[in-house]
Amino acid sequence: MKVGFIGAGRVGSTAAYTLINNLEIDEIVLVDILGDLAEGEALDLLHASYALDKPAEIRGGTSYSLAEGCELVVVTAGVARKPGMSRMDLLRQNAEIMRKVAEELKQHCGGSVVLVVTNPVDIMTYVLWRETGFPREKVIGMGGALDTSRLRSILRRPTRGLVLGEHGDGMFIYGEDRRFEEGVRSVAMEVIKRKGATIFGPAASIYRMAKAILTDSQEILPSSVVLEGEYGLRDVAIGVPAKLGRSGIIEIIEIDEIREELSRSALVLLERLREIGY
């Protein structure tokens, strides 16, 4: 299996390490505008793979040609949130970055499944899908998987509850006590205030989704997907339960009880998409 990371910063490199540790990965590539960073992280990860007795071919650099032949490409490139910023504050800067990433992916990664992590993730997922022209089942956003793990950490127990909708103020809980919604919405900023960024939670959630895709487990996970009629919504990416496998999105799960809430959450995303020309 070959996995590419577009963005060799803390989230991308930590996620790459997590994949090496937990999956049988043959090759990992890291692509970043900072070539020394990508090469340095790749060399460090190479040493780690041998220390773990899980040797892999690991390379880094600035050229997207490194990512050719990847089964999965994880996009973490972009400006990160700072204390006091909402995910939407990153909209215009990261949309421009995503357009540039999309242009390169079109040239080099036409057969790959793409997992988008860059915030605001629902909008970035939509932008990448539109700009690449890839089939929608091949472009997936990570948001709800991370939010659901945060819900579980607040509950301190297993739950069948899912966090769905926008990865932001429009997120909502399905299947669990909704009194915890505000805690789920605000907890990421508590991490950012203390250490500057969220790293391990996103990296572990990338692993969780990557595992479902690369092993073709067809696990149902909250994922940001482009809707084309499901839930009565079109031309928007938003967090819904989705079955994931080797080809990307296998099935979008529709739940009647969340239609109204999901539509309200989608309104904000549709407005923001219009702001940036979609």
The other form holds:
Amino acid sequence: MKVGFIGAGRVGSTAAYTLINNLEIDEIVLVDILGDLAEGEALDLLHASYALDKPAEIRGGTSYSLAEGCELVVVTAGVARKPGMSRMDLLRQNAEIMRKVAEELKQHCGGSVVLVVTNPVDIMTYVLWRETGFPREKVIGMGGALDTSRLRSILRRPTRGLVLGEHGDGMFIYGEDRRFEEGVRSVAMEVIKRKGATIFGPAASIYRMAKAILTDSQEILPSSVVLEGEYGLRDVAIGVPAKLGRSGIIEIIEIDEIREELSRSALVLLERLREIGY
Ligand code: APR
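What would you give as the form predicted in complex with adenosine-5-diphosphoribose (APR), now that the form predicted on its own is on the page?
Zooming out: every chain and molecule, the one shown earlier first.
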């Protein structure tokens, strides 16, 4: 099993560490444009893998050719929003990065399942899908799985509730008291205010989705998926319940009760996609 990480920053490297800890992975590669960062992280992770008695082949560098032959590629490459930067600036900048990443993945990673994490994740998932031309089953965004863990952490009890729709203001809860929506929506900011970024939550949620994919578990998890007529929507990626397995999205689950809410959330995403030329 070989897994690639495009972006060896905080979330990418922490996710790699979580995967080494919890899954049987033969090979991990990290790719980052930032000088020696990926190589350094890879060496550090290699030492960790031996300390954990989970020895794996771990390499890093700036060349995407390292990622050839990956079953799964996790994309966290991007820039974080800086003070003074508008939401649209961030959107444009990260979309440009996704186009570059797509170009490389097309060359080196045809056949891999791609898990997109860069925010705003629904838009980035769509851009990566469009620009790679990969089958939509193979390009999946991570957002709702994290929001659903946040919901559980607020409830402090198990729930069958799922957080669906846009990973952002347009999210909504299905199957649990919707009064918790505001809490789920604002809790990431509580982390960012205090430590500057969310890291462990996203990394663990990447692990959760990677596990479903790599072990072919067929688990249903909220996933950002490009819709092609499901829920009456198309040409947009948005969080819906999806069955995950080795080939990516195995099945998109349609729930009648959420159609209206999902359409409302999708409208905003479609508008943003239009604003960046899709
Ligand atoms: N190819 C490879 N790596 C790239 C590219 C590219 N074209 N462009 C940027 N990067 C790298 C940066 O060099 C940086 O190391 O992406 C990395 C991003 O890491 P961080 O800045 O530490 O960001 P992080 O906190 O990991 O968040 C990454 O995940 O959860 C989301 O909202 C979060 O969009 C953000 C993403």
